[in-house]
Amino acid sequence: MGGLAFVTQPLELRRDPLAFYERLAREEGPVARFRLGPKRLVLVSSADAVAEVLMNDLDGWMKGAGNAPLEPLVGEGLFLAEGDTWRRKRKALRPLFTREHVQGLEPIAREEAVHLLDRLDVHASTGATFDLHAEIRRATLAVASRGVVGTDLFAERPELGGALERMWQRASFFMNAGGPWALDLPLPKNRRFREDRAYVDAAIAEAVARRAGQPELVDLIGTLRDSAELRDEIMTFLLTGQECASIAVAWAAVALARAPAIRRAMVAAADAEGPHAPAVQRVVRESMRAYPPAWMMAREPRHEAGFSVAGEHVDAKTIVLLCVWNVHRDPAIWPDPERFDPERFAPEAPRRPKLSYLPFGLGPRTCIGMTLATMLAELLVAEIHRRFEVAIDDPPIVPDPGMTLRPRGGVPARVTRRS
């Protein structure tokens, strides 16, 4: 690798991250090195070989350093713990996560659906132009917030939102700068980063303190006793646990907007047989296919001797970045990726390789609330869709590569009632 490259690589990672590493996958392989500033990585962007770190996770690799970013939120919670931590945690928090949980869930979820579409009527009424993804995300913060705490703490405080939205920007700057080190800073905003802490962490210790008494609630608080491990853990399911599911709805909007043909048939279906039926699943799997929340994950190797991946060795320090965006849209596995296309995952389209669709991971770190994030993007956006037409103006819409897959600047829609 040159000098110019060196030096360029940082501008062009900063101005495009996704053409950059569509770039580098392109040019250098599914295995590629490259350098910021004294920091190693490896790019990852093949299917098999992000399977082969994800499926060896807790033996050859750890979290490391691309993910200290988010150390500042949630601390130890269950998404950064390592080791015996992490086993003991997972195995504390499983039952709230089984299938049989979530299904009882679900009138929760109906009951903030409910209270959604009662906001998008206001909106339909005035003809106005809004940020449908802020909407979206008011649901499924509701919906993580009464399922991890017994309530919903937005509702109470409604400072709650802003707080928790302005950490988890100055979190993706964290990234940007190289690690959360940035908070140490004398900045403005770094001030307020700590309050927002100090303001969201109040509100769950008086969660915490209210729920005291009545452990015959089943959700985090009458499942964990630690008082830090509890903090940590809500944190970690408020930022990220409802985070899938509201990007994937949001990402369905702006593509149905788009796909008037497949917006019909999917609604056709969902009346016809509730918001799970299978044309809402594959929309719903579509979405997440072509925008994946978390569309890039970092791993380190765990031992000083370093680990391997694709036949090629990997050193300590090093980190690796599993690239999901490039394997998602992989044209040799996906064709036409750029299209949206919920067909892909009908019964009788072509087989693929089996671990090349990975939306929440793989292997023993899958996200523990795959199930809860499914059945609420499928119910939000079967009841968003069969409610209201749904329309997007141009500009077309980007990506917004942070911690995760944002839509830049939100999803401007005007909404009207079906007939």
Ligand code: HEM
The other form holds:
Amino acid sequence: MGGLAFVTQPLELRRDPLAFYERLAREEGPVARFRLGPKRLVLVSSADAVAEVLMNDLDGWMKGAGNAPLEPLVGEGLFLAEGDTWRRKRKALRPLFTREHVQGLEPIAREEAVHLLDRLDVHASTGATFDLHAEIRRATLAVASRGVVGTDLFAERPELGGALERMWQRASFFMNAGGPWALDLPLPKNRRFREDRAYVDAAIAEAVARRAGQPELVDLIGTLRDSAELRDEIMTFLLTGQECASIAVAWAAVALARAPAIRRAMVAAADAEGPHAPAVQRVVRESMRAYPPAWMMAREPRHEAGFSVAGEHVDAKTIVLLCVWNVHRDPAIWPDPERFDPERFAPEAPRRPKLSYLPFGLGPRTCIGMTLATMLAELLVAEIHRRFEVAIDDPPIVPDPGMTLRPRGGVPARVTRRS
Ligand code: HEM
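Switch from the form predicted on its own, shown above, to the form predicted together with this ligand and output its structure.
Okay, now the whole complex, with that chain kicking things off.
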């Protein structure tokens, strides 16, 4: 059935999903119903209504069919787990994401930042245009891998990055095609997906086996030892975590290249106060406001009776899309939303509704990696721009609304060393 949704999608949705969802919210309001082939969907676009869903997550909602395309990648990992399984996992994993534990990972992040700067130095000496997002992703993948399995699997196995990337692309396709059912079709790309998954699983299993000899380390493998679910958790962290962090850093670079005064002020602050200076924090926050990496979340009523949002009843088996993109660009809350303005997050900025900024989600299922992602993003943003002037060519870089909001086609950049 899922394929029907793909072929009967309104052309506008296929061509420009962000414009489609913006228009739907403008014309139909904060809770807008629509159909894609046989599927019923509800688009939720106001801060209040999105918060209402996320705050009632455990009673009324589950992740549902809208998140199912991730299942072939991350299985029963924390991101998709439900009910008691979710509760148990969240509790078991919490110690790995505390502020103290994240501080313990900062030296790893700093080392990988140095490696990133070294690679950018090579680009600076050739003067050639390169994909800055790809270089940033290499750094975030290395941090994720070292944080999770104690070693940089991507340096050990150069094919691993490509395999994960192809799996990610395939999952984005499943999302548009209506679900992971498509994986069962005898297509070359599906065969490739299974080969890639087997390769990635073998790499993870090998790292876990190696790590078993070092029981003193407090990390994911030590925490979930002997758990059959370990593979799913590792995939969740390797894929989703670093993906979002790399996107935040990439969009910040795009925005700063167009705003030299903001960049100069941020670099001066980072030089004086270090990478977590408030000016850097505000740039990262504004980057995730304007281009939220997790631009859309999805839920489905948990029970047969359905559930309500903003006074509207939603039937069971209806996909509820929570549009972070629309919330972050609501002009009533964020004046002139197109403008990149980190001062929106300054202490003296006008107050706005508390739940109107949600790059990491809200409520019980909010991002467990928020502190880690923020530490990493601030560090990379500060270090890249302290060392280099980044020039990004026209035409403008546009967002690619897939599973996350990547810059479409990467970020073609040239860098020169700051004197
Ligand atoms: C800037 C980077 C990141 C962004 C924007 C982000 C965003 C989000 C959002 C919006 C959610 C909620 C999804 C939902 O409610 O449907 C989420 C959940 C989650 N994130 Fe992140 N994330 C980031 C980085 C990370 C990192 C670094 C990790 C781990 C290493 C991570 C692991 C997770 C997990 C496991 C969940 C599921 C939590 C649960 O359901 O209990 N994320 N993330």
